[in-house]
Amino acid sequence: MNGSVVIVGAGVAGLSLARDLASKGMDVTVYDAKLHVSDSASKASGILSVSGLNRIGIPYQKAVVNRLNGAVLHTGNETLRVKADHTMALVIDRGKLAEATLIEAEKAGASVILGKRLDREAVRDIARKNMVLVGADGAVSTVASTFSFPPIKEYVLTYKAEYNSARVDDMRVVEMFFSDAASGFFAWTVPYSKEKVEAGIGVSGFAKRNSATAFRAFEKTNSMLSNARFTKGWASMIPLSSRKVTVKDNIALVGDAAGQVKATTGGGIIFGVSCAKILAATIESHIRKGTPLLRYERDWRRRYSMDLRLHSMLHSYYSGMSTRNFELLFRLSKLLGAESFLSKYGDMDRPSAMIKRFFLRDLTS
């Protein structure tokens, strides 16, 4: 067994990964399927935090589409509007980043092969002959099932569609619907100018009808949408829970593959690169100092469990919610100051932050 460090998956997770392990020093390389790193990029929503993107340090730059500044959330005939002063969120190209950070990645020094497909046969091959082999490979991944790694155990059914020529009336604001339509989800258009834009649902991996049928339903009521010229969409899977085991002997787990993902948007990048920060330091400890590869387990959960369990806990209290109850939770959220609170402090990716702001604000106003 060599020092070598082999990635399955060249999403922004794997390929920071792989950036990281390769300014270190480590000899890696990564395998896809795909034949440019953009390819499917697109499926997912790439909306943001400007917070979140400064924190784990890709570059993004080239990638914005938009900038935001607030959200209009709807449900039945209430409206919940968050309003910033400065920009919150981007609107991220997603194709355009993995490119961004491929370049990073062979700049660095990492191996990147694409149009390569891996079968489990493949997969074990290389667990065997190198020193550590990474999943990075999505939802679905052969690695965790290879390995037979605890299974991701909730899941959302995604359909998003971009149109041209529609009618966006501010375009710094994302629009959420949440109604019985999108079950255990929720529905939303986010502007890329002022007449383009993405529009999207969510539905519960085990909900009646898939998404494309909700997603019908949803653009027959959506005024934006009313004279807008589709011009492609996409269906989709996310993971809205963890795995229970992302560490086996040699091998590891990270980004959706392991189910890094906030269970209320169902956003991954954030969580996804700041984990592989976490397992590049420890792969290189386990392979200079021999330090077993469990630590990452044990440091990312550490780190980032309580805020991914909250998003779980948040996305399981709203779920269930019908549109009646909606209505109700707005006006008393209204009346509570939630509009201004989140306004002035919401964050996208930490609620526990949000949390403690909102037990301290008294004290620090």
Ligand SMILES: Cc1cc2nc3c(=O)[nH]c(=O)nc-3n(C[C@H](O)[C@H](O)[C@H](O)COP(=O)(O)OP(=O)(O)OC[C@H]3O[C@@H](n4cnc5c(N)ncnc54)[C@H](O)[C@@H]3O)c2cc1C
Contents of the next structure:
Amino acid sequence: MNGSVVIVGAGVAGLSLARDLASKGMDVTVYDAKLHVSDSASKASGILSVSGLNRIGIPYQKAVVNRLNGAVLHTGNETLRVKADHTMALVIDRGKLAEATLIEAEKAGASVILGKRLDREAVRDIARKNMVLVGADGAVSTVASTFSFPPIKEYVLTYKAEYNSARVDDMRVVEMFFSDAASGFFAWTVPYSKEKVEAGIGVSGFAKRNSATAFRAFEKTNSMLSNARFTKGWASMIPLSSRKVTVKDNIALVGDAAGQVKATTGGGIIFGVSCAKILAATIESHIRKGTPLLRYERDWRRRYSMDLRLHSMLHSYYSGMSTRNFELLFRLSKLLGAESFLSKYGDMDRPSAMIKRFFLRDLTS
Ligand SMILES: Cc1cc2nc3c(=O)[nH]c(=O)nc-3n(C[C@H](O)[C@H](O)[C@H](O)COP(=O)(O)OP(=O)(O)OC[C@H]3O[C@@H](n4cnc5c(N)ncnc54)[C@H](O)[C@@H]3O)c2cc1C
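For the form predicted in complex with the ligand instead of the form predicted on its own, what are the coordinates?
What follows is the whole complex; the chain from before opens it.
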């Protein structure tokens, strides 16, 4: 066995982990099935909070395509508007972000081999011959299935498309649509510019519905898309729950492979990269000082499982809801002042901090 670390998957979690390990002087190799890191990144959206992006320290500056200062949430005949006087989130070009992260990983000294899909036999061989094997290979992880990690129990099937010549009224807001049609999740539109827009939908994996069919129904009803020109579309999936175990012997899982994703929105970049930082520190200490790799499991859960669980509880609450009940919830939220509270304190990554603030507000007002 040598002192190397092998990472399967050059997504944002795998590449940021490779960069962090290589900059600590570790010997790191990353394998990915695709020929270009931007290939599969475009299947996903890139709505990220500025504070979250700055916290995780990935090179996003050249990948920003738009700045958002709010969100409009629709259901039936009700609408909730959250609008701040500052930028709340950035729209990131996922392909460009992947390329910039690759450059940083290689500059730090990681070796990245593209166009090589690893099968079960290959990952078993790598685990035998190397100090640490990391599965950063997404929700349908070959590493996780080869070594019988517990399954990801909940997921959504998604379809995302891009359009030109759309009619964008407000470039600074993302719109979300909650209804029976997007069962268990929601549909969305994200403006890239005055004319270019992304639209998408997620449907619960339990609903056994085709996301492309659900998307076509949504597309027909959305006025922004009525005269828009479809350019590209992708089907994909998002894990909505974490695996019960993410470390076994010398093997660890990170990012979507571990299920480190917010169940409310499907956002996985901030949590995945944050957990990759914890994993980098654990691997360094494991290789240099012999501390157990198992500490990664304890440390990432201690730091993030409360927030991930809150996202999961909120998601379970609304996922079975009818449009009628959504309308009631929206009306109640307005009465409780949710629009102005979220406009001021909305934090899409850390609901625990927001909830704390909400209750402190009640105690101090
Ligand atoms: C429609 C959609 C919208 C989204 N919107 C957002 C958003 O707005 N904000 C946000 O934060 N997150 C969003 N996400 C989630 C986000 O995209 C993921 O959480 C993130 O990409 C996970 O990164 P990762 O590196 O863990 O895995 P991935 O990005 O899935 O990368 C895994 C990599 O492993 C490779 N691979 C897999 N198997 C093998 C193998 N056997 N051998 C070699 N290589 C292999 C794949 O080619 C892939 O490149 C969205 C996802 C979707 C689908």
